[in-house]
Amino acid sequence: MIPVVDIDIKEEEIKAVKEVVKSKFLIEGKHARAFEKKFSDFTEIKYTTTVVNGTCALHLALVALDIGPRDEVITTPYTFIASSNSILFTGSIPVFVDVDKETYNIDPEKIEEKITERTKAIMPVHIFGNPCDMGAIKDIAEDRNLVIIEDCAQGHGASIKGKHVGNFGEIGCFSFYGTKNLIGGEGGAVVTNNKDLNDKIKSIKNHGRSPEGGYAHYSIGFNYRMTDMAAAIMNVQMNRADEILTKRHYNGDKYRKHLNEIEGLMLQKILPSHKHSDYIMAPLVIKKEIRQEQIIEYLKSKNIGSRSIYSILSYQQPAYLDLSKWHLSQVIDYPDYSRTSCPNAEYIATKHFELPMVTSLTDDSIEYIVEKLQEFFRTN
């Protein structure tokens, strides 16, 4: 089976991670502190904050931003739903935008109609790392007075006009989760060019201590801190950057450039200078006749491995469905989200899917799979 997911892990990583557990300093310490600096290099984002995941990065670029009880976060619903866990965490409430067809990202001519006088943030996902028209997103923040926090969950490697993603709102939130294109088995990066943020950030993270240390708690903050073990992995993986991403890069551009020519499929559109992280590949099959499982099958039938990625929008999900259970439901009116309907989010959701984008992938695998889908689209 050519795989979907495939951990790109060489031997340098492991020998990184024996190395920290024989200093048995396990915790967040000089590991952490070099990735944030790797990092922020990486993406010229001035200020790198690890924590423990990418659902608490989310939360806690919420809470520096005093986003709370009963303010309203508009994102989208096509994602993974720690987009929208992490609004409810704060109290606040995620209000659903559709997305746009081509791109499967936040449509920015939809965002206007659903701003309100309880709408204080914007939470653009940059969907398998396709950045968002941030330009236009940004617009309509800046005309708002709205804060803008970016998804970059899926964007490492993704940029607009040569810069990287993370770098059009106030804070960018990253994960390092296994499957994606860095990783450091669990992880997750803020990132901020603002230093009174960052300085908040690092705070809150660590039980609203100060920065600089000491048992002075200034804020009810969180635990937040990653171990050094997935940082070491995460230091070993920036080292690597340029191969692993030049890679995914490599099979992006050879993907796009057999699948355009198939009639019946229709690749994810990459707007004018952007640069795809090209963490997944799912095309939609616009030939009415054949459903999303039907040539997810086709293709394991065959050796690929493919799947559906949230064939389930979160505004879907049998937990948004009923709300009441919610810890703080007794003080905050959630909507009705079976009222609500993304048309093409929801298009997206029943007509997409994954192809293997993996770094172990050669060319005679995607020539094996592009031959494959040819055939699968002549007799269908």
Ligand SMILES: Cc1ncc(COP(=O)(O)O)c(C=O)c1O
Second form
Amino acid sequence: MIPVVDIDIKEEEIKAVKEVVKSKFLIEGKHARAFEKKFSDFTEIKYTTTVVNGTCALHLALVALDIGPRDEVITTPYTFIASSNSILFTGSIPVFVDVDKETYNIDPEKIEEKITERTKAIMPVHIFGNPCDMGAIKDIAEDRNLVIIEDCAQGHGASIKGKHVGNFGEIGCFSFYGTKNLIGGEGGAVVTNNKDLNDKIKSIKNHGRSPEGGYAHYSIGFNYRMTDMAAAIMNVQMNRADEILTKRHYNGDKYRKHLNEIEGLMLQKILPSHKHSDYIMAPLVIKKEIRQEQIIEYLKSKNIGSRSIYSILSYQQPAYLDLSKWHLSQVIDYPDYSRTSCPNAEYIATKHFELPMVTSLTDDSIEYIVEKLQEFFRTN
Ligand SMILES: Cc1ncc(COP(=O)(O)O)c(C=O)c1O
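Coords for the form predicted in complex with the ligand, given the form predicted alone:
Whole complex next, starting from this chain.
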């Protein structure tokens, strides 16, 4: 079976973790500091703060921007549930805006109609690593005095006009979860170009302490520290980032070249001057008669790993049917999503299928996958 997901870990990462364990200094320390520097150099964003995972990164960003009860945050329903959950953690309300049918990303043209006097922020998600239309989103945010938190969890290596994602809002949030382009097992980063905001982020992530340490706590913060074991893996991954991302972009380009020619398939549209991170390759079956499960089953029967992800939109999640049941003590008016409708997101949810997109993918494997898809659409 050609796997949908495969983990790119070499001897160097194993050696790095062993050294940290042997040193007995497992907590956040010099490896985390070194990683922060490397990640800032990589993204060309001034300040990086390591955190324990991408969900905490988003939560921390919202708290640092003073978003809380009674506020509303505009986001997309076609994403991993962590995006909107992080909003709920602060007591603010996720307001879902439909996506563009071609890019799968939040449609800037539909944002304006969802802005109310409570709206404080927009959280665009660069889904699958496809950069959102940040120019249009920034224009709206500036015009309506809103802040932007970019969910870059899937965006390592994605850019717009050569600028890495995470550079376009007040804060960018990354995940280094074990299947992402760059991995730490678990791990996350909060990035910003604003020094004051960075100081606040660094303090809140460490129980409101001063970045210099000590036992004075200046705010009620959290423990969102990354371990030095994860940071040590991340440092090796950063040294290998060029190699890893070049291979992913190579795979992505090869898929796009061949799959674009198949009638019945539609690839995620990448806007001009935008560079995809090539984290996930998930085309849509646009032939009406063909069901998502049918193509996934067909690919599996040919030993090609495939699956659907986010077939349940965030507002359709069972957990969101009655939010008052959960421990969201700060939420004041629980939203009722039963009438929320995002037709484009609903379409994509039922029509996409994921293809293998891993660094170990060979030219022969991609050619085999393309051939099998051509065969499928010729005969169905
Ligand atoms: C779009 C998106 N946002 C947020 C997250 C949360 O990151 P983590 O799993 O590291 O908490 C993820 C990933 O897993 C994600 O894909």
